[in-house]
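There is one chain below, alone, in structure tokens, taken in the form predicted on its own.
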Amino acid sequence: MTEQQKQNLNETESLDQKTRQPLSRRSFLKIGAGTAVSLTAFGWALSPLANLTEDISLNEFLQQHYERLTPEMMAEIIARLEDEIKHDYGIDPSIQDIKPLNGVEYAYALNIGRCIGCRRCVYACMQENNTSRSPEIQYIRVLELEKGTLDLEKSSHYYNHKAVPQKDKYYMPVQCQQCEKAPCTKACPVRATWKEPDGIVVVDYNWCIGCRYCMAACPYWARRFNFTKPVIPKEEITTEMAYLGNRIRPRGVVEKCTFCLGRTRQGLYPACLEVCPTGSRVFGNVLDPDSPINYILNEKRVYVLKEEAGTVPRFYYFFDK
């Protein structure tokens, strides 16, 4: 504010205090003339954001980072998101901000010898996590490989056999590895993705700017970018949603597997594990010495995918023998 504007403001405040009348239109215009010029310049400076934020409300644009949100702020955000989803998809969603459990660190193990490549895990994941059906977004890729080899470059996740498993083939589902040293979190310029105390790497979809640096940093191709508004049939939407999990994402953000945190943080198994017909998936708390996941880690020969990347995954692979 210039010295002339300050003087005008002081004179007006003095006059209004004497008369105890509201600020007049004339005095308002006198004060605001110079300020309007500044605001116009500010608006021009922000104009490049117009196209980037065309789908974002002002409240969403000004939202604080997740770690700074008070319970009251989160309640307002959830109410807004529920209204938006109800308006766009014609359902009544229930969104919760489900926190990590104390004394819990999750890990996942998969028995490659039992997986038959049926992809039921893929579609259960889509159902639970409300991923777009058109274009189709899948968090899990099931790789088909030749028995006796581990050359991922020669694998295929586009196979369309009517019968599985195929002779001389084996199958390796790959999803977010929830890495202890996750390179994706380091690549994010705005801290929209981070590792939670229970080991789950999450994304705040209201904070993500869609730069896709995290996608480039991930050695497992475990993140997906929403190029368009998600298309999901009304009858296929899972209405129980988690803020950092399976709530319907907006266009222009990166999304990923979160070990179904809306389920697992409430004592349930991930959706992909529940539908597996061969029992090849094992999930649990590594801090519990009696958990099935600890049995696998202690009694089986396990290995991690792309160990040379140094990401220290929480997703393990093993065989029965």
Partner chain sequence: MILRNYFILLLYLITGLCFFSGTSGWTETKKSEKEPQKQLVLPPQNWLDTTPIRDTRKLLLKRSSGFVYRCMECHKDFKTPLESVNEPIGEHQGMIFDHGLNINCLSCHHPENRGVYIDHDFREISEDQSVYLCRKCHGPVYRDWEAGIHGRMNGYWDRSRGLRTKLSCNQCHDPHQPAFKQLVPMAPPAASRLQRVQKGSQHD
Contents of the next structure:
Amino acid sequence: MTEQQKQNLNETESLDQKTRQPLSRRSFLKIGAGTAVSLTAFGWALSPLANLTEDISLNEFLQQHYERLTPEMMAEIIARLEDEIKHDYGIDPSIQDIKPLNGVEYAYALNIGRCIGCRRCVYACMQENNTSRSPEIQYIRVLELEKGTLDLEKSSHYYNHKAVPQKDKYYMPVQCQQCEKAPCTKACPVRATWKEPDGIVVVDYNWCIGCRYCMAACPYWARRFNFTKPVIPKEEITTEMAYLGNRIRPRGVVEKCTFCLGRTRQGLYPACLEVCPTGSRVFGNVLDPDSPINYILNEKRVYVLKEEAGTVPRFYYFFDK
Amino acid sequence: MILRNYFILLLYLITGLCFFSGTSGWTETKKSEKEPQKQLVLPPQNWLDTTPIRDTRKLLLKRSSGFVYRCMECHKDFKTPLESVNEPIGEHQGMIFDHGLNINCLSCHHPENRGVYIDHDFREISEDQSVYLCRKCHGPVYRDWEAGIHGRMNGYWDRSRGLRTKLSCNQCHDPHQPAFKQLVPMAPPAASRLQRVQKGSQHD
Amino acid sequence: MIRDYLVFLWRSVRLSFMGGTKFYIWMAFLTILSLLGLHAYSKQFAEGLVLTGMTDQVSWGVYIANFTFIVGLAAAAVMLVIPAYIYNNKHLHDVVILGELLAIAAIIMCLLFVTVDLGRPDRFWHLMPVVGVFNFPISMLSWDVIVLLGYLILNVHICGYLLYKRYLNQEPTMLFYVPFVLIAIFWAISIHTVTAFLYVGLVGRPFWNAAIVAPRFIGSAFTAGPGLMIVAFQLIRRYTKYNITDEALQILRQIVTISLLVNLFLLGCEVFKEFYSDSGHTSSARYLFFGLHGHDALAPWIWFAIVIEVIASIILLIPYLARQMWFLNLACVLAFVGIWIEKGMGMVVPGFLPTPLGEIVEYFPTGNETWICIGIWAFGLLLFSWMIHLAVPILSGKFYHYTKKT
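Next up, the form predicted in complex with its partner chain. The previous block was the form predicted on its own.
In what comes next, the whole complex appears, and the chain from above leads the way.
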């Protein structure tokens, strides 16, 4: 053995011996000092947590998945949520858990011959669904395309002309397609998003863990994430809210268009349709053979986006001009 | 060793080539047209307002120098030749006529009775049935309107719970210039909050 | 027996804090970096993911990029198991445990990267079956949770058992570790394949929706992992005087060489498919390699990665160079960095751009995000160094139970 090796052997052997001996006062003091220093450093590292503006109550932490809630639990949860929203935003909300209607499955059609790209649907949606204004979340994205191509890569999202429609362009708003075979519902590891019996794909905002796998999975870029707590001016908040729909979301969860289920499950039209000045949007119950939406599906030249993806959307585009 | 040094030099060269050969777009400061300064635009405050665009009750009355009178008060005396075309003469000055190929007043207005519109074989169409006039020529749109897919809709999709508005043609379209004017679009989406200024892109 | 184990744990705790000056400096440095990362994460926890550079368009960034890369390291760390156990190579037995310790540290880094990426980490319990809702077997992320945790438990058991038995100077019972080791071989492939399937199964992202992604992952993992181990083992050899034979390093070198060539071949296949067919589905590849519509932030990185990987493969293919430690180490470092770029940002970000609606919004990590990444890497290294600091004395017989010898 070389001198170096002997020395190393002694070194490690002495370490081994050292671990057998009882703690000396000196090492005790060293441990004390070390602990104090590391606790201070740890405390400093965690200090930004003092700025945590939202306190997560125990009830919220323990809240179960939507599909496991009894009506009593739901009533408690709604009361708590209404309190929180009142406290955070200064308005008096009324949240309802609106169940799907029987014998109803929704479909939505949009006449891209008539859409003029005015974006009123985008902002009506923001107001109805209480989406964050800063950072801005918009469920609907209107694409301006050159006539003659459907290549979305050539589309313009940020057009800001003085007037629309522009000649030789056509407009195609895109929102959640509420796919029958939705890739997002397959992706979610906690089943925080699922398809309801009336066809709407919903998100339980109190169950979502914010992993954003569903956002990666969506072929239509329909889902949005709350990177921070939503900021909404008080006077623009819609106070009639639905639990699975337009209630104000917490931070760190995914949200998207829900076909305004708070309105449509009570028989009303979605906000985007109501505000459309050209009447390009048509909505209804596809199970009703006399509904306007069935008229479109039977009579018009209808297509869907990315049909080859096999998602079977409920949102159709048609043109008659 | 010499070989070692050559390798190090080669690595520096490659790093330099890759990163500094002019593809560092994010250092440019030319502002792209893509990000207009975004003002927070409120949506239309009364987007649930279902009032039709055009109030058609005034159509039967004509104001001129302060007087209001019905069409027949002039036209029972002034006969219009059947082949006359739209001309803004007399009381009709100031009107704009832009209905495409339909340039004959009497395509729509009854020559004998100006209070009604004209159907095939000189039959009369009253004001409250004005859609029958438009459907004479605009068949496909009329069929769509009948089915409920043309025109602005407000109210309930579920007829068992409530009503849905169904406007007649001239409640939205001005019959003399039916094409809509262009609208000012609402603001584009806000640019991503961390969007660095990029070189100008191909579109937008 | 329990008492002996508790004594072992206590002595290990004491041994953790004993070492030379270099040891203290190294661990203090890593601890400081970890605390800085923790500080940055606390800020993110308080304010939300708005402190990162992620957007709705690019909703996964450096966190998931690093996660993807490190899962590969964890998988490859078990590669030594095959020659050691299946082919009964005596030189490798003691090195296998070090590889598995690397796997443990890597898996913990992966779990940390996923946790910092979550929007609601406080809702972690939602993933648990029975109390939460575990969307197995439909969601690939649920598969990922199972395989990663299973792999962690496997390796902790194997290493813990073998080290403790060595500490007691007893022969380990074959039944308690050999089946687990064999399972670990298949499990290692599965963790990385499942991670690949996370991406492959998404029909809306044509850049990822290709069968070649899973083989590319395995190929790149088995290059970066053994490459790291070659360098790490030399450092261990130098600083702890633990005897790792050159034979072990040469076997690792062979693994790295073959895997790197396979990786480059698969990359070539991918490049051909994208650019020859030239369809609308190739926009992401175009964005990555050449930039698209004026956005080309990633192009220099991917070219750099490819070039250094090619250089590494050339070094490894020339026997004169590959046998010299300096060049071997250089090749390993180059391959490691190249694959980190190519598989990390070079795979995650182009999958998102152009978005399914054709938009390009480039992604740049923020300072806070970068500090969190540095913190987690430092913590992983800290864990690995700590485990080596305990394992090496045990394996070389210097740290033993008191009944061993006088």
